[in-house]
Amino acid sequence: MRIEADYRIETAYALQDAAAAMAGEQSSGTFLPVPGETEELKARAAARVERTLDLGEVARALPGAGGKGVTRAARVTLSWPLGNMGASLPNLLATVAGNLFELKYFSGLRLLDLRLPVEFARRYGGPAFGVEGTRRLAGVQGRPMIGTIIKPSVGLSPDETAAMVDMLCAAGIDFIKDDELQADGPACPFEERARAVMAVVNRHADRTGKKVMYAFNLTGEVDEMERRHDLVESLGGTCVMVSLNSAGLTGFTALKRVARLPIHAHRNGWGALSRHPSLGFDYVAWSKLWRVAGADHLHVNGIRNKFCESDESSIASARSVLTPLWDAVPCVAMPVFSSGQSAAQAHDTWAALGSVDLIHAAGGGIMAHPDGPAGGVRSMQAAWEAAVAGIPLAVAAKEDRALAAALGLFA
């Protein structure tokens, strides 16, 4: 059983030499031959260069690289025996994305994709809830889950947060999340916020029979995250949220081992890992680590988002997390479209993705609607109803005041 990783590299060295340096650095080799690296050991533990595809001449992207030849890009596939690290996500990460990024051979190196033995799923289990479990808990079937983010991101007290949740529940929202900046600050302590919010959520659930899913940001030390999870569960909550790059793989998996609620995985900090096209990670590769670890929801940005990511990239990310990794353990997560979203993006999102298995979270697109949050929720619902029914956005807006108001402000 072997692990495979695809990379895009840029190098002024011969492609075969650069690929061999990658394989040696991340397995049994080093910059000089050592006596212990026998042929028997290499046959057992060395990484292999499986494929190299020349992509042509490019300009040097990053400083510090060596070599005096023409710089060329290539797609390279390496593989490792599972026995090198076992089914361990932290050690997998050190293997496929370790010192490679610093080697002088490369003026660019990016991890594009991973293919893993099912032993990883058997150890970690993948998402415990994913799409189906999330829909069941939220009571939403056959359409996207309409969500929002508490805004302002910080500055509200627990009671002020609960009052906003009260308004959103009355408006018919499906999903609400804390902002990633709001966890357990002294102005809005986690326990006080959780108790105040869940009192509101439970009251509306008793009235309507539908419990709004609220993702409480419990990011912190491992023991803090576990205590906060248990508090949310005891209050009747149905979701918790973790900032992945803050908690790290080991912190996240420690929580996952004891979690009994869906984990909403926020990718804040993602731009540092991905923004330069010649460095870092493609989302397909990075998100597979977190799907295996057990993330139930994964952020993918959105159509015409407020950040630098293209529409094509956001849609490719969403498709990737909805694509099973294995037959026995699919590891499918719910994509979360967010960042500058409103009713104006529903039709294009549906046309590009072709699935309603998503959370469409609009912060300002709901909270700043001219008719208030209730109008914002209604505009999102009307836009998606029209999109799936094949009714043009302009036609639907003539029949729905909230949608028309949203388009007047956001389109």
Second form
Protein chains: 2
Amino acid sequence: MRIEADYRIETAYALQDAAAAMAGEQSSGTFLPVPGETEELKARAAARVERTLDLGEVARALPGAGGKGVTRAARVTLSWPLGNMGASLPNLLATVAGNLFELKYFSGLRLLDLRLPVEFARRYGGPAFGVEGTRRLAGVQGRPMIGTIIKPSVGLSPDETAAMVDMLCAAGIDFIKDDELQADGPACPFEERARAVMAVVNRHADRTGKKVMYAFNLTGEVDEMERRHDLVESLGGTCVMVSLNSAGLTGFTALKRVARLPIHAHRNGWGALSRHPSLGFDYVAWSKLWRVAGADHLHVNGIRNKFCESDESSIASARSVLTPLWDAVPCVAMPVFSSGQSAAQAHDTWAALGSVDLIHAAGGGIMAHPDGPAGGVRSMQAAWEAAVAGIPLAVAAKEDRALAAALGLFA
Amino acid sequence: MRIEADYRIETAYALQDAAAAMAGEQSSGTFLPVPGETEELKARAAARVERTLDLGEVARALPGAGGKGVTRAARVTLSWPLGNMGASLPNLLATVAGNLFELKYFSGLRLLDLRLPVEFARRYGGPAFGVEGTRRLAGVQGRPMIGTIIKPSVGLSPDETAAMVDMLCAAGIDFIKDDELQADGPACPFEERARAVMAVVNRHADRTGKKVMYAFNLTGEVDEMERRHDLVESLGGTCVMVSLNSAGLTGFTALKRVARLPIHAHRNGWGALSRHPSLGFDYVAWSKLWRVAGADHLHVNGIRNKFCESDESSIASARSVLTPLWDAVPCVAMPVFSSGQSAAQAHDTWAALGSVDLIHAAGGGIMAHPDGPAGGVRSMQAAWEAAVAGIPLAVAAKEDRALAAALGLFA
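Can I get the form predicted in complex with a further copy of the same chain as well, since the one above is the form predicted on its own?
After this comes the whole thing, all chains and molecules, with the earlier chain placed first.
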């Protein structure tokens, strides 16, 4: 029962030596030979270099590396016995992504992917709601959930937030989230906001029979997150949101253990972990930690987003979180497409992903629609209906005024 | 009452526009103007660009950025009203280091420093032990604490670990830590290890009157960390260790609230956040979050370390964690020097830092000493005595056999 991790490395050392140094440093070896590292100990605790694949010559990406001459990139797979750390996500992280980014052997080191023994799934359980549970609570089947984010991100009072929610519920939205900047600041306390918003959401649900899912950003200390979760549940809310990098793995797990609502997982700060292609994490690897831990919704950016991420990367992320990790415990999360989204991206998203199991969140794409938010929501639904039916965007726009107006503004 | 953050940015846009985009994106603005962003709302919630300093032309460091033509680096200071997020470390992190690393304006963005309102200190309290409390528990005054790490990092059984601790206690060590790879794996369960190690530590303390401080790596889920902390305390232990990036801020804080022992904070994984100079975090900024949260010991690498970090960077980190944040609540942590350390670095460390308030941890520098661990410990103490007394290393080595032997091997 071993853990496997794939890396992309850059090194000026012999590839086998560099890979062996990674394996040694992250298991029983160290810079100098030590007396206790017997063959027997190595047999039970040493990491192994499973595979290496030379990817050819590259320029040095990161400063500080040693070695002379040509630097080469390679794909390296290491494995560890589960006995070293057990099925513990925080200790897994220290093993596969601990003190190795700084090793002098490497002018680049990035964790690409992880394969874990099912013990992790058995212990943590993965998402409690995922796609199916989210759809059930939101009352949306057979199409993407159309969502939006409260804007301005921060600065609205609880009543102003509720007024915006009122407008969005009237517009037929499926999903609304707090911005990650809005949690429990004194200018908009969580409890007041939750009470004001849920009064509006519940009123619309009584009217329509469908309850808009509102992801309340309860990011805070563990006891605060637990208390806020319980408040949201008591008010009839159906989702909570956590900033993953703020909470960290163990705070997230503490919340997850007592949570009875889907957890919308926000990845803000992800850029620091990923933006240099020779350093940090691929989302495929990083998101697996959170899927095992139980994130129900995971942000993946979107097609033609306003950030630096490529379309290919966003789609790879979404495909990944929709791909089961284990048959018994799939750990499938609902991908959240956002950033500069509107009806204009539905066709391309469908073509690339081939699934409607996603939350498609648009800010300006809904709020700035010429016919108002209802037009924005309608335009996105119309675009997805057309995309799935194989009707080209331009053709569909001729039949739908809201879609035509959206494309006039956003395409 | 505002929060200030300093960044180094790289942008091909007009510097003022790029800085305004950062401020907008991380407070009340967004990509498109939205109706609710009134002047009054901006006045209460908008981040401000406090200062910009053009640092001149640079090559583009990170892919994906927009803009054409010359890219310039700059130092930018932003500020936010405390009312946006309150004195909450996780929400502070989402504000100062959230979705901005990915903005298309930037081909580089790094958080350099933070200045926080004292409300953060009042809420979190900072280190409960710091330098003074650690010295008191370890019985070491007026000189650095000499420390080491159990090696092999992982693979030893509880009894084998205890046997090594026995040797190190006999050698006169002040401080021992688990490796970050060793927490509670099935091959070396935490409880068994703690019991076996503390039996040895207590036996030596009875003999010498001075209890060696052992930092038990209790990294795990929040309830596990709390339980392990209580076990260590009940066994007479005087320190626990946490991998910061594994626990995350909120899990760390949950432990800190109930902790009655110093917390040795391990930064493994730090390389992913810092190694590219145009991305991520300077340690000065990042370590402030953990100092406020209550880390008693913070790793800073060391002079001529085996990783990629420069001596200047290590010393700047150590100086920073020793510099009070507020008069009333200094949040001073004890810097931990490690990685390729031995008696050979004492003089240079003293010359650069001008303080003996540190843990100087050596693995091979102690274990591989020709006279054994006792010689290693003695050599480091002798080197520091000489350094502080102004006696050159070569002169001191003539007077001290252990020091001479160490320099023969390590210098």
